[in-house]
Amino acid sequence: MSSQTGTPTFVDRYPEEASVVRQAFLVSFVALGLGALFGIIQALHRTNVLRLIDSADYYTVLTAHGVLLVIVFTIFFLVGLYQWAITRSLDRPAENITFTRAWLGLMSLGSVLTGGTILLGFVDEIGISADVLFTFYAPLQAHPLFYTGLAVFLIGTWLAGVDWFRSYLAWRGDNPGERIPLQTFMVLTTMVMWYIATIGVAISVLFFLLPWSLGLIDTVNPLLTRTLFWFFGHPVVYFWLLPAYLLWYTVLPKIAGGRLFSDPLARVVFVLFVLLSTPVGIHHQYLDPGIAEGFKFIAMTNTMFLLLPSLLTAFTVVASMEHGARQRGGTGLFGWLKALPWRDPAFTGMALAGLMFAAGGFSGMINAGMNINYLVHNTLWVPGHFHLTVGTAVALTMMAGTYWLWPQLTNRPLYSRPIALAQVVIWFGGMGLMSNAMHVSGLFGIPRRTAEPQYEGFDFATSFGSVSELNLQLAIGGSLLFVSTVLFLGNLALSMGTPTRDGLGQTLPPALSGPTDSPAVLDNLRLWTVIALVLVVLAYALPLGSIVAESGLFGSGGNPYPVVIEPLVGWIDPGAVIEIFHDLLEVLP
C-alpha cells in the first residue's frame, strides 16, 4: 500500500475489491491474448497468406476467437469495472466479499470449462468438441461440458448483479431520498437488461441444448433454438457496450479537463437500453423462413428505435470533450479539438473507439433493415460491423479505460504511456484496415464464416478492387491488431513490475448538469423493469406460439418458405389499404 500522500488510489481505500477487480481483468486480459492470436490465425488462413491449421480446425478456431473474445474477454472486463465502479460511487465495500469472490470464482470455472471444450476440438483423439461458433444454437452440437460451462458461467454473472444490487440496497437504506449515483445507475440498468436477456439463453442451454447433448432426448427445434438465442444475442451486444459507455460517460470528460455535460441525459440513455435491447433481437433471422414477415417487420422498427440512445451519447460526449478542450483553452469552431489531450493514449483510445462507434452504427443501420439485410446477411459485411463495435468502440475502449484505472488498482504507474499511444493508433489502423476489406467484400458477396472463399473459374469485376487486394488489407489489418493486442499485453506486464508510488489516485467531478436537474421517475427501476418486461413479451408472445404450434418444442422447425401474419391475411384487404392512402393524400396540403 501507498503511503497515501495525496489523493488516495481505490487500493487505498477499497484493498480487497481492488484484488477482484484485478483478478476479473487479468481473466479478460488473458481471455484477450488467446482470442487475438487465434484471430491472426484464422486471417491469414482464410486469405491464404499462412496457413498454420488444417482447414478442418478452421471452425475450432472461429468458436475459439468468437467465445474468447466476446464472451470471456467482454464480460469479465465488465465485472471488474462494474465492481470498481458501484464500490466508488456508493463509497461503501461489498457486503461480503466471499461472495464477491463466490461468483468471480463461479465465472471463472464456466469458463474453463467452456473454453477448455473448445480448445479440446484440435485433439481428435479425445472425442471432445464445440465446434458451434459463438451463436452456438442448433443443429450445431457441442459437448455437454460446453453447455455446463455456459450455464455456470450465466449464473456467476447473475450472482454478481445480486451482489451490486445488495450494495444498493445497503446504501438506500443509509442515504434515504438520495438520488442513485450516475455509475451506480448503470451498474443496475446494465443488470436489469442482462437479467431479462438471459432469460432465452438460459431457456434454451437448460430446457433443449444440454439435455440433447446429454442423449436426453432425441431431437430440438431449430428454429426454437435459434429465436431463444437471439432473444439473447442482440442485448448481449450491449452488455458488451454499456461499459463503454460508463467508461465514455464518467471517465473520458475528466481525461478531457472537463465534466459530463449531462447526467440526466445519462440516465435516459441506459433506460431506453433497458426497455428497446431486448425487444429486436428477431432482426437478426430476416432469412428465417419460419417468422413471419410481419413479425420481422416490427422488429426492424424497433431497431431503428435503437438509434436515439446512440445519437444521444454522441452528443453528450462530444459536448462534454468540447467543454474539457474550452477549459485547457481551446477555442473556434473546430479549434477546440487541437487543445484535447492526444498524447494521453487513455482519451485517445476512448476517442477513436467512439469514432469507429459511429461508422459502426451506419453500416448497423443497413444490417437492420430488411431489404438491405438480404443483400448482405451472410457476407463479410456482418462481421465488418461486428469488428467496428465490440471489435474497436468495445474493446478499445476497454483497454484505453485500463490505461487510465490500472494504476489506481496497483498504485504502479503506467510502464510506457508512448508504447501504449502507439497501441491504440496502431489498433485504429488495423481496424480500418481489415473493416473496410470485410465491409466491401461483403457488398460483392463474398461469404462469412468460410475457410476456403475460392473464386477461380469466372470472372469477378470489382469497383474498388480485386478480391486479393481485399485479402491482403484483411491480412494486413488482422496483423496489426494482433501487435497492437501484443503491445497492450507487454506493456501491462511491464507496469506490474513497476515501483509503487503515491499520488496516482484520480477523483472524478461532478457534471454540469446534475441528477437534481432530471426528473426522479427516472430512478424507478421498477418501473422500467415492468415495462420492458411487457415490451418483451408483446414482441416475441406471438412468434414463439407459432413457432411451437407449427413444428412443437422439438420438432423439425418451420416451413423452408416465407409466412405471413396469417390472422390478418383475412382481416385486411389490399384494396382498401390503398384507398385509404389515396384519400390521405388528397387531405395532406
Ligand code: HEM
Second form
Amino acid sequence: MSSQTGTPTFVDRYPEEASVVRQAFLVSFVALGLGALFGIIQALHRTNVLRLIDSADYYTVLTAHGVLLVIVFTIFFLVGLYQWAITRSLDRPAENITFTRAWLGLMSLGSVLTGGTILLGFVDEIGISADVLFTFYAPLQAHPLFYTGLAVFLIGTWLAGVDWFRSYLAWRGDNPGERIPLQTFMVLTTMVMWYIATIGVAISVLFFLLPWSLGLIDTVNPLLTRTLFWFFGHPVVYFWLLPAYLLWYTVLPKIAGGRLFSDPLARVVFVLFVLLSTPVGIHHQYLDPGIAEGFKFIAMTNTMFLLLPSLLTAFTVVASMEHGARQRGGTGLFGWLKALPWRDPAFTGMALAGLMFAAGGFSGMINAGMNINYLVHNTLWVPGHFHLTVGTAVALTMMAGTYWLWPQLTNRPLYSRPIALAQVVIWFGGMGLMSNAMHVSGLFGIPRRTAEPQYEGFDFATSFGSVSELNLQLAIGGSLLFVSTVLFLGNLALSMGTPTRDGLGQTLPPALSGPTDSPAVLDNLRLWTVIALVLVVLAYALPLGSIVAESGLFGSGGNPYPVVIEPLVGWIDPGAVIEIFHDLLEVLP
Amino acid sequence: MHIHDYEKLWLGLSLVMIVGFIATVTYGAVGAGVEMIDDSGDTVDPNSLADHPEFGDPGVEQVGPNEYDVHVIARQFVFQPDPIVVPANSTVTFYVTSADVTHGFEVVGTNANAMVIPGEVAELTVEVNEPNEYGIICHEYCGSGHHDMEGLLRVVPEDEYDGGDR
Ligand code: HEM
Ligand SMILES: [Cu+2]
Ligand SMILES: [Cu+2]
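Moving on from the form predicted alone, kindly provide the form predicted in complex with the ligand as a structure.
Below is the entire complex, every chain and molecule, led by the chain shown above.
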C-alpha cells in the first residue's frame, strides 16, 4: 500500500504513528457528531421551535454538548495532530509506540466513563447522572464516575506530553545545538502551558470533588473549587486554539501557495501563551462575591496583554496568505485575494475560520472589559462569542485541516472536494446566523444555559427586531451547522472507501525568515516555564489564600445537589479495561 | 532576527490599543466609579440562614433618608422575597446569598448582575429612579428547574411605598 512515486505520505513513512493519529481523529469526530446532534436539539428547544425533550432533560443535553465538544472533540483532535506534527517535524518515530497507544487508550477510557455517565442521565431508572455542565460547579454534584473519567482523561493527556518530550529529548541527543523544529516547538510549548493549567483542575477534582462525591468528605468550598476550575478554564481555551494556530502557521501558508512569513515571531507567540494564559482565569469571575476587586483588575490587565499573541497571529496569517497569493500571480492592493485557491476546501475552511476568529476576538474584548462584562455575563452573548472562537476558529480549522491531512494518513483521496467546499461555506453561513442571533439576544439580557428563556412575569425588551425573529435566526443557523457537520462526517466516512493511490504526499516549506537568526533564548523552555510559574503564583496565591482564609478549605457548609447516589458499586480492574480499549482501537482503520 | 516593517508597525499599534483598553477600564473603575462585586460582603453558613440576623427574615429595610438595604436569598428555584418592592428615587443595596447551589441574580436590562455563591454574600448597589417593573432572573444553571427561577423588582412611586413587600 506504499506509494512509489512522488513524496511519500505520512502513512508510508510512519504507519504506526499514522494509525494512532487516525484513531485519535476518529474519537474526535464521533464526539463532534454527537455534540452537533445535541447542539441542534438545544438550538431548536430553547427557541421553542421544536421540543423533542423534556425541559428538565435539557441540562443533560447541554452537559453532553459541552463536554463532548470542548473536551473530547477538540482535545482528541489536538493529540492526533500533535502526534503527527512531532513525528513529522522531528522526522523520527515515537520512542515506544505501545506507550503512545496507552495514553490514547487512557484518554479514550476517561472519555467513555465521563461521557457515559452524562448520557445515563437520560435514563432516570438507573439513578446515575452528571447534569453539572462542563464547568461542574459544586455543590452541583455528579456521579463519582464523571470525575473519575475526567481524572483518567487528564492523566492520559499528561502522558501524551511525556511521550512528546521524550521524542524531543531523544532528537536533541542526536542533534545537539540545532534549533527546535517549529512544529515541535509549538507542541512542547502547548504542553508546558497544559501542565501548568491542569494543576488547578487536578487539585479540584482529585482533592475535593471526587472524594466529596464518594462521600469521603462532607462539604467543599464552592468558591474555591470554582476558582480552581477557572484557573484551568481559561488556559484550556488556548489548548483548543493552539492546534488551530499550528495549522495556520505551518500548513495554511503552504496551501495558500507560499511560505510562512516569520518563524521567530511564531515562536514568540507561543511563548506569550505559555506566560500569559493562566494568570487570567479570574476574568471569568468578575461577578463573583468573595474576590477582591484588585485581583480582578490584575486578571483584566493580563487578559488585555493576552490579546497580543492573537493580534500578531492575525498579521502573520494575512501576510502569509498575501505572500502565497502573490506567488500565484496575484497583484494589486486587494486584487491578490482573487489569486487565492478558494476552491480548495482546506484553504477556504481555514481562511473563513480566521475571519470568524477576528469577529470572535472583538466580542472577546468586550467580555474582557471588567465593567461592560456586567451587561453580558451569563447571557447568550457568551456562547455567541465562543461559537466564533472554539466553535468556528478552532472547529472549522480542524475540519479544514482534516481535508488536507486525512489523505496523507490513509493514502486515499478525499471522497468529494465540492462537498467539502460546500461544507465549510455552510458552516460559515450557519455560524454567522447563530452567533449573530446569540450576541444580540445577549444584549437584551436573554440568559444562556436555560431550557426556556420565556418568563411569566416580564418580557425581554428589544430595541430592534423581535425576540421571535432572533430565535428563528438562531434555529436556522443551528440547523445549517448540523447539516454541515453531517456533510463533514459523511464525506470522511466515504473517504475511507476510496481506492488507495500514489502521490498524495505533501511537504511543508520552511519559513521566509527562518529560526537561525532569532535569539536562542526563545528555545529555552525551562526559562519560560519558570517565569510562567512565577506569574501564576503572583496572580493566584493571594486570591486562593484569601478564599481559604475567609470560608475555609472545605467551605462553610452546604449540601450536594442532587444528593449523592450510592457510591461506586463493584470494583473495576483498570488494566482490563485499558486492554479492552486497546483491542477496540486496534480494529479501527 | 528580521521583523518586517509593517509587522513592527502592527505590533506597536496593537500595544497602543491594549494599553488604551486597560486605561478605559481603569477609568471606568476609578474615575467614573463603576462599582464591582467584590469581597466586601460577609461569608455565611448556607445551612443556617434562618438564624442569620438579616437573612433570617429577608426583605427590604430602610437604612437612610433615601437608602434601602435588601437582603435576598436565592434557592432552588425561587428568590426570597418576591416581589421586591422599593420606592423610586432611592439608592438600593442588595445583599444576595444562596441557600443551596450557585445561582445568578440579574435585574434584566440593567447591569445589576451578580453571581450568588453559597457561603458568600454578593453586595451590589443601584440607583433607582422612575417607577418601573423589572424581571429578575437566575442566570446560572442551578438544577432541573433553573428555567423557572424568576422574580420581580417593583419600583413604586414614593407615596405608594409602604414597607417593601407589595
Ligand atoms: C452543530 C453545531 C452546533 C450547534 C447547533 C450548537 C448550539 C449551541 C447552543 C444553542 C448552545 C447554547 C445552549 C444554552 O446556553 O442554553 C450551545 C452551547 C455550547 N456550545 Fe454549541 N453548538 C454547535 C457546535 C459547537 C461546537 C463545534 C462547539 C465547540 C467546539 C460548541 C461548544 C459549546 C459550548 C462549550 C457550549 C456551552 C455549554 C454550557 O453552557 O455549558 N458548540 N451550543
Ligand atoms: Cu438559580
Ligand atoms: Cu438557575
